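Listed next as structure tokens is one chain, alone, in the form predicted alone.
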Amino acid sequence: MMLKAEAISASYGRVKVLKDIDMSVESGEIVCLVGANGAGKSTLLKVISGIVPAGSGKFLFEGQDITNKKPDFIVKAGLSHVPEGRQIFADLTVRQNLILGSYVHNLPKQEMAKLFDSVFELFPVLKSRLMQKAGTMSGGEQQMLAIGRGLMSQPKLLLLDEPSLGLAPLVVETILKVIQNLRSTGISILLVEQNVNAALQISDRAYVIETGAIVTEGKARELMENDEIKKSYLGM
């Protein structure tokens, strides 16, 4: 098992946001987290990546306890978090943003060049924008850069938080295809996505979170046929 959460709880001050979360991601899987805004999905990703502390419980990554480790430790272990809202460095160039994604590894130039090529293979537009300031690109290009920056750390597991948010349908289609392609390269994905129908279509399994607790889990295709899921999240 690649990632396992055991009874994870977390709070913002006195407000308990996550309540005894048990979940897992197997090697080579795409797993999505489904739930309304404020359910705790983004917080769970932040706790995994060390941005928000866990109040109780533990995370195991490839058998190693990573609970409340510093973010750079977690990145070195093989997890990369692409946050909601992209959070690129707008005043830096595309090249500089990508280099920052690999900072924990201190790679030689030849290895860096291979990483750049792998990102350009997924997102050719970034190669033509290499010396452009990131803040001057379109929203879709910035999302591609955010994912590319995450991939520069050579992750085994990629945490993606709302990658399609605010993007045009054609760009969303491109992003979702890239996510599927990443799985074929051996990278596992834990996905938070507002487009629940699209997320379930490309995922292997899903967890439904309500008010900080997992209320349903199962194979993505089966959840798509669940009447309650259809009514609550698919508009059917």
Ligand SMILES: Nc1ncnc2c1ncn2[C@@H]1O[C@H](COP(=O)(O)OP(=O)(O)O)[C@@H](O)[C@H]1O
Given for the second form:
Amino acid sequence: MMLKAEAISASYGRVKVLKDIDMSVESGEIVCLVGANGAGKSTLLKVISGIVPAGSGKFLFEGQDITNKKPDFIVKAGLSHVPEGRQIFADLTVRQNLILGSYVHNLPKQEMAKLFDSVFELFPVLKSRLMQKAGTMSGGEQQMLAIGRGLMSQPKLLLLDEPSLGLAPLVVETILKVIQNLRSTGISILLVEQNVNAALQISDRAYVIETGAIVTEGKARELMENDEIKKSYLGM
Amino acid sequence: MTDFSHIVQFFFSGLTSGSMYALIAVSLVIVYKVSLLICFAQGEFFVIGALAMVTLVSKGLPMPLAFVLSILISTVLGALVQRMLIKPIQNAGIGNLIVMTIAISLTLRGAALLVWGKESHILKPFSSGAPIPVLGATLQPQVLWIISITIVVLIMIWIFFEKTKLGIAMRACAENRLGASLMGISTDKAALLAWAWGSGIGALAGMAVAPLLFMQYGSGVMPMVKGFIAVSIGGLSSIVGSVVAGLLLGTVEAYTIGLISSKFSDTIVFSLLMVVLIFKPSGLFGKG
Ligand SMILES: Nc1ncnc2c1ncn2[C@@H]1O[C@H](COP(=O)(O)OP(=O)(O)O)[C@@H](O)[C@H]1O
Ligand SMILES: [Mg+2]
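May I ask for the structure of the form predicted together with the named molecule now, the form predicted alone having been displayed?
Every component of the complex follows; first up is the chain already shown.
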């Protein structure tokens, strides 16, 4: 078991945003989190990565309790969160952004070079942009940088929050392919996507979240046939 | 009337006060970049650094040791202030935070009055040696120290914020808190470091100019105001901008005092500020 959430709840002030969430990601899986805007998907990812505190419940990461640990502890443990809206450092160069991706590890130069190479293998375009300020790149390139930066911490589990938002179809395709590639290298993935159809195509399992609670879960293929899901999320 | 040697002399005094303003401005920018807060106590670190060095030297410590210790004292003081007074109210809103830095400024000034009294202190120059004649003007060896220190500090800052992982991480905190947190960067630690750096550099400015000024507990007020003006002209988060503006300010001031009258120097400096703020509110090197 990669990640297990047990009865997680969370609030912003007095507003309860997550209620009793139980979910899990198995090792080597792509798991998709589906839900309308404001359902609490981003919040769940933020609680996992230690940005927003969990009010109650428990997260186990490879059996280790990571509930309400500091983000640096969680990144070090092997969990990397590529946030909604990318949150790259626009004023820093692409290279500096990537360096910060492995901030929690003190890696020797050689190891860093290897990591850089593995990111360039996935996103060749970043190699030619190394010395460019990140903010001057296109949206697609920035998303690639955000994922590349997330990979620089050598995660076992990658949380991806709407990686295809606002991108051209061709770029979306590239990113979905990369996600599949990553899984084949042994990285587990928890994916939040508005593009539900495409996300379910590449996922093993999915959870449907409505106003902070999980209402449906199952194999991705089965959910694609589910009439309720078809109507609400696949526009059929 | 003035001749060429005077023009050169004014240039030297402009460079001297300009370097001082630039250093203070840089210390303000470093804190601002990470905490989004102008620290109005920077003038007190300027004074405390200088007076600490005066005391240590008078106790018989060798200059280099007194120099290093004074920087250390101010750096630790800055870090303590951040931890004990700023961090506990960091979410209380920008207004409260600014008021807090003003309160810290006045408290530190009072503390300096208790420790060093009302009288002025003078530090002996970093090196002995006669003034150097240059093109008919004279250059104090201490001015060379001030300029060298400014250059070394600027190079160190550049290397730190461009080349070291920690420095880059601090910039990342300033730019995108959420992104930085997700990388495992502690924004608390970044703010602490920024204050430590900022107070150390503020102190350094005071120590460097102390041999040329009479330094007493209240001597930090005008340099702080000028440093703040430099930052406003240069752009709040631009180190380059604040250095350029600091030097510009010092030079304009020196020529105004020399060629017109010391009575007009503040008028001209503040007019310059107003012109910049009207035509480029974000400062010469600021964004937006
Ligand atoms: N920082 C915040 N402070 C207060 N409320 C928030 C904050 N972030 C999100 N919310 C609220 O929490 C709910 C869930 O938001 P979010 O997790 O971003 O949903 P999703 O990612 O599924 O669109 C929404 O009602 C949103 O308005
Ligand atoms: Mg979201």
